[in-house]
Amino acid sequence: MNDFTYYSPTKFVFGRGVTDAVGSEVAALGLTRVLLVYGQGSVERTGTLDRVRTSLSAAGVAYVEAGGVRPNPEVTWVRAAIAQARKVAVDGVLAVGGGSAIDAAKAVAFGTPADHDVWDFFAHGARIESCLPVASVLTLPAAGSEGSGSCVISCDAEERKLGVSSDVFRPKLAIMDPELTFTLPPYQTAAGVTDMIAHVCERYFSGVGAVPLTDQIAASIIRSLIDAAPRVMADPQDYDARATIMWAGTLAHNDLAGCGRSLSPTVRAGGWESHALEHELSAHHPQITHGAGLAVILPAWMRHVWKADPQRFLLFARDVFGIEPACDLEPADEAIADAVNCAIDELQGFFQSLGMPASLGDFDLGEADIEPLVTTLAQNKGERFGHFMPLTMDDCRAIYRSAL
């Protein structure tokens, strides 16, 4: 187990009806006026936003609304919200929604006290040194942003989607009510589960050898999601399955599944190769849901890199799917290859069983779309990146091509 630093300051308030406690919990943080950040209508239609407004008012917390965050949140919206936050002098930011709303809220929170443009943090290496407190009411489990030190924002003008990491903007509070997810469309539920599994896999395949305790935590999160997801597809109001998915999303991305797997104590575990490859898809084509893109990219990346460490993939195959190489029936090399490829097929088959896409062709992308993706990927990541198997741009072309 490598050295690590683990920091998780978020207060998680989890359970039935806890949405109505958001006002008292926000007030307990010492906040008196918050910017209320939300998406493009679902929280309004379901009544969740009204519950939040009522709870804030009852607790004496003033709020100013900033709605309209889109999936794959865009920096132009963030800039406008920062101007609004400064004008009314809020002392905190409260997101109501999923990862897009929470990431937008984070960017507003550390962009508001800055003396330069917020995009400088993402594109030009500006250091995040101060931040308004961030809180959230989670309605769409997926990104794990409610408990993570990660934030991803797009810039349509540059066709770039970039992330930053810092404990400075980890949320202080996460209100997590599984009943809010009963009305989620199946596609959003499936994309969220896919994103969670990818978050675990990025850490699991981090270029570090076995870390048994952390590895078992990671495998357990994935197995729990594989068990719970079909249950909510069959019964969207299965509370226990919804609760499992909601909590798994947090554990998948609050760095617990990476403890001891990082190459440096203060750096997040993993090279995040699949996420980098997918970010180009949704930067160039914002209509692509992040999790749906990962359903195609993650298995394609696995098939390209597994030979760099077959034993790591065999461990994954055994602990997640119960697959062992049949070395007594066929040559060892063939048995290993069959076991690994079977596990990757099982993972992709699970994604597809939830209604996720099988190929980039399902997004109407073809060979002509690959080179623009590689061009901005090189701009964002350099000519070579990654930990498990450092990828060249030729590797990335091959991965995209195999996913068509």
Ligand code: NZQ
Second form
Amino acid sequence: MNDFTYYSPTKFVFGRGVTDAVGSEVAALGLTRVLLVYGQGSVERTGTLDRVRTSLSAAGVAYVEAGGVRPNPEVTWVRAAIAQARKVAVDGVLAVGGGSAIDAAKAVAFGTPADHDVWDFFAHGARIESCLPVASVLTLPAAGSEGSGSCVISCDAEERKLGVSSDVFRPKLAIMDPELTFTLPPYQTAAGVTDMIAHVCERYFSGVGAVPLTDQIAASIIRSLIDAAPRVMADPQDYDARATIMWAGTLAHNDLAGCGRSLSPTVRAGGWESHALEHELSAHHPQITHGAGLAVILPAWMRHVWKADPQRFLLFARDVFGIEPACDLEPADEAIADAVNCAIDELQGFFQSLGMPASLGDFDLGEADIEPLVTTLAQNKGERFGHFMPLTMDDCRAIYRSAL
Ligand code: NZQ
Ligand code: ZN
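Give me the form predicted together with 5,6-dihydroxy-NADP (NZQ) now, not the form predicted alone.
What follows is the whole complex; the chain from before opens it.
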């Protein structure tokens, strides 16, 4: 187990009806006027926004609304919201929504006190020094942003989607009411589950050897999702399954599943290769849902790299899917390859069983779309990146091609 720093300062308030406690919980943070950030209409339609407004007012917390965050949030929206936050002098930012609303809220929270453009934090290495407190009412378990020290924003003009990491903007509060997720379309539910599994896998395949406690936590999160996801597909109002998925999304990405698995105690575990490959997809094609992109990319990445450490993949096969190599029936090399490929097939088959795409062709992408992805990937990550098996741009090109 390598040295690590685990910092998860978020207060998670979880359960039926907790949405109505958001006002008192925000007031308890000492906030008096918040920017209320939300997406493109779902929280209006479901009545969640009205409940939040009522709860804030009852607790004496003033709010100014900034709606309209799109999926794969864009920096132009963030800039406008920062101007609004400065004008009305909010002392905190409250997101109501999924990862896009929360990430937009985070960017506003650290962009507001800054004396330069917010995109400088993402593209030009500016250091995040200060930040307004961030809170959220989660409506879509997926990105794990409610407990993460990550924020991902797109810039359409540059066809780039970039993330920043810092503990400065880790949310202070997450209101997690599984009933709010009853209204999720199956596709978003499935994309969310896929994203969570990818968050666990990025840490599991971090290039560090076995860390049994953390590895079992990781396998347990994935197994719980594989159990719960079909249940909510069959019955969208299955509370326990919805609750399992919601909490799994947080644990998948608040770094619990990476303790002892990072190369240095000050950095997050994992090389985040699949995420880097996927972020190019949703940067160039903002209509692609992040989790759906991962459903294609993660298995393709696994097939490309598993030979760098077959034993790690065998552990994954055993602990997640109960697959063991049949060494008594086949030569050892073939038995290992069969077991690993079988586990990757199982994983990809699970994503597809939820309605996730199987190939880049399902997004109407073809050979001609690959080179632009590789060009901006090199710009964003350098000519070689990753931990499990450092990827050259030729590797990345091959992974994209294999996913066509
Ligand atoms: O915009 P509205 O109308 O609210 O609709 C949203 C949106 O269309 C809808 N939705 C949300 N809650 C709903 C609902 N519809 C019905 N009922 C509900 N309860 O779902 C759609 C997708 O929402 P979005 O917030 O975009 O999804 P998600 O939570 O998957 O977030 C994706 C973003 O997070 C980033 C992704 O790259 C992407 O930009 N990520 C952020 C991370 C982080 N900050 O730690 C890590 C992740 O790896 C990821 O990169
Ligand atoms: Zn993700």
